[in-house]
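Let's start with one chain on its own, the form predicted on its own, as structure tokens.
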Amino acid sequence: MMARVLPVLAVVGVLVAIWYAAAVSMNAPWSRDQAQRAGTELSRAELVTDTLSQRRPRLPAPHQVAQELWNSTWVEEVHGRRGIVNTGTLSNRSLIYHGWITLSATLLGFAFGTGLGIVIAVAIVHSRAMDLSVMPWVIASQTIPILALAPMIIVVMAAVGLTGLVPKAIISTYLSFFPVTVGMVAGLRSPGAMQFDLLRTYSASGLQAFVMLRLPASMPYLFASLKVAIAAALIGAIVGELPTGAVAGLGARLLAGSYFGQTLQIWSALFAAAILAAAMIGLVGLVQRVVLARMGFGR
């Protein structure tokens, strides 16, 4: 266990040293530059503290992005003149409240695409026509901008009255149903001439071997192609969050982190979304493995 754990915290604890090099480097202009107004100069150990420690800084210290995501997750109530200012982790003010919202929109868009994936392969697969004309198209797909896709969607959309959830929705099946396309083709084609020629000898039908044997098959490769198509349907959530404005979602944190230079908002937003792509994607694994153990893979 120790022999696995160690590789992986030695790179930690590196990408963290130079991560805290750089916020030291590229935060240091501003510190000398305050402290030369105040008319005084700051030692090297004080220069440090000072560039680990702004409350904007260009590049956040781990430390205070960890701040950050613990305070914006954990919201707690605040009692003013008006009352009780927001309602804890539920609160518009916690990412907790932002990620559901994001959620939600990157698991019906993943449903959608897996779907859509699934469907267009066995297509492909079985007939050729489908093969020349649509895998091309399915391929071409991929090569049109997202940042530039996504506004036209939301508009479209809008124009015809759906807003909210379902256009975000759309996005992420955009971008999740490649991924299990290729995926499931692969997967599908996957089996050899002489295991086809065995179930002929057994007069097998088109259906039976494609239940038989094409199908599972193809599971290795679909649940790989899983873990891809849902960590792409989180970012087509969050983009489908920026042209719109929105008020929810860990996109409108980005957004309007951005907007008034809230850098530790925008750092704890993203390491927000990639806890949430993690735990996606070994959610997925975690069926993976049950799954093909119990068909018998891996053994």
Second form
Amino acid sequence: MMARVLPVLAVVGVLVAIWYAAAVSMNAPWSRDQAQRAGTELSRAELVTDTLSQRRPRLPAPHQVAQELWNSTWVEEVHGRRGIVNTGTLSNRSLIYHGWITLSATLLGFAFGTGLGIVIAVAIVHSRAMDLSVMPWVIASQTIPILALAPMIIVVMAAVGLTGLVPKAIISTYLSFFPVTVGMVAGLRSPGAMQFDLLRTYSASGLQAFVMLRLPASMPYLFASLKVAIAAALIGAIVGELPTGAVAGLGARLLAGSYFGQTLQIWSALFAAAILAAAMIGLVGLVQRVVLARMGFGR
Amino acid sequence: MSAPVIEASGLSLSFQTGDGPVHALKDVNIAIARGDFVSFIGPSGCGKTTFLRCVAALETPGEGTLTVNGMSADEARQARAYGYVFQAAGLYPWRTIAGNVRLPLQIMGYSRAEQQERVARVLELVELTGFERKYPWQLSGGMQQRASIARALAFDADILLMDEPFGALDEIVRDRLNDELLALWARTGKTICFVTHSIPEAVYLSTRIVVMSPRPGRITDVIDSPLPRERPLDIRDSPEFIEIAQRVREGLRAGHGDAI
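Okay, that's the form predicted on its own, but what's the structure of the form predicted in complex with its partner chain?
Full assembly next; the chain just shown is listed first.
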């Protein structure tokens, strides 16, 4: 146990150390400037302390980000005037509230994307015409920068009266169906010729071959793609929040933070997104382990 | 004598490849009687597997006629005339041993109770009772192949087509499975077509040995074995056994003649 944890901790330690060093050197000019204006001289220790505790640092230090994350989640909800403890609803200044807005769009888009991806994969595997005509478009769809496409989707959807959750979910769908399609096409095609010959000797129907052979054989592939897809769905939801001038969601927090130079807000929103992604991927991994173990895929 | 179970006359099949047509089978004539154990032996490319695949209606011959149980190969397959055992066991990793043996029964729509009963019976036949709930990766290669034989036996086809079923196994396991296969054949009275590379295996198992040669794939010799149906392993040291093996070897050499 220790032998596995130690290297991980060492790497994290090195990263944090680099981060602190970068924070000191990037924030030092501002500290020196302030000291000069005040006509004071900073000792080396004072300089370091000051660079790591600025209110709007160029690069916030790790402990500042951690503090901000704590303040904008637990402290805001439990002790805040607008927190859930006082009002019964989530505070619109907490990352829990914004994270939930983004998460709901992510999950909806992920569900759409998974469904769409599987349907396209099944069609591609069963029809040569679909394979030749749809697959190139599927690949082309992913070469368009989503940042360019997202505003158009939002605008078009708003024109037909759809705003809020659904347009963001559609952008998530757009990003997350792709890995599922590619993974499922590979998975549904993974059984060898011998396996199909065997089913032919039983005169099995196409549907039976699909349900009894192709589908179960594709499960390991599906889960591998779902991990990629859920991360892509989160990115889609965040990108979907940027062009709308959205008032809620992690994307909105990022945007607002950059308007007002609130680097702490940006970094805490970034970390909230990263934590969210890690948690979702971990959850998919857990489901994967349970399902594949129950299906009997040994190792 | 009753009508042959499998009868081929003038059977030919060629595949188109980049270098022109390859004659996998040319003018193959053979009649296989009920209860026979027929081995097909020959070097790679002699068409022995292709012939088996034609019988199973996995390939369609270009010329000639082929009947299985008096029907066309396609009809025979629909009528579940045969069980097919491939070189690899090809068990589904997501199904238990019992689940794998149950596969053809599910596809063919047997009732749940009958599935249960048949799975138990054929697993007993291949001596895998007690392994119902194991997954394929928990079994050795030999046991996996036994499970795949059980799968082929599950639905009572009276013909068993076996395409080098023990080719990937080591010799010790192979000897044992050969012995078990003979016992199984004696108990069930099935007609068995068995493709192999191994001369001792062919001689030990068969009532008839079909020697084939490549380019074009054709039959060069058919040997009716004088060995009794009851065969202990040490029959391999008897003069008759050695004599038949000798004849098979000569047949193979003659067929190869110009190629070597």
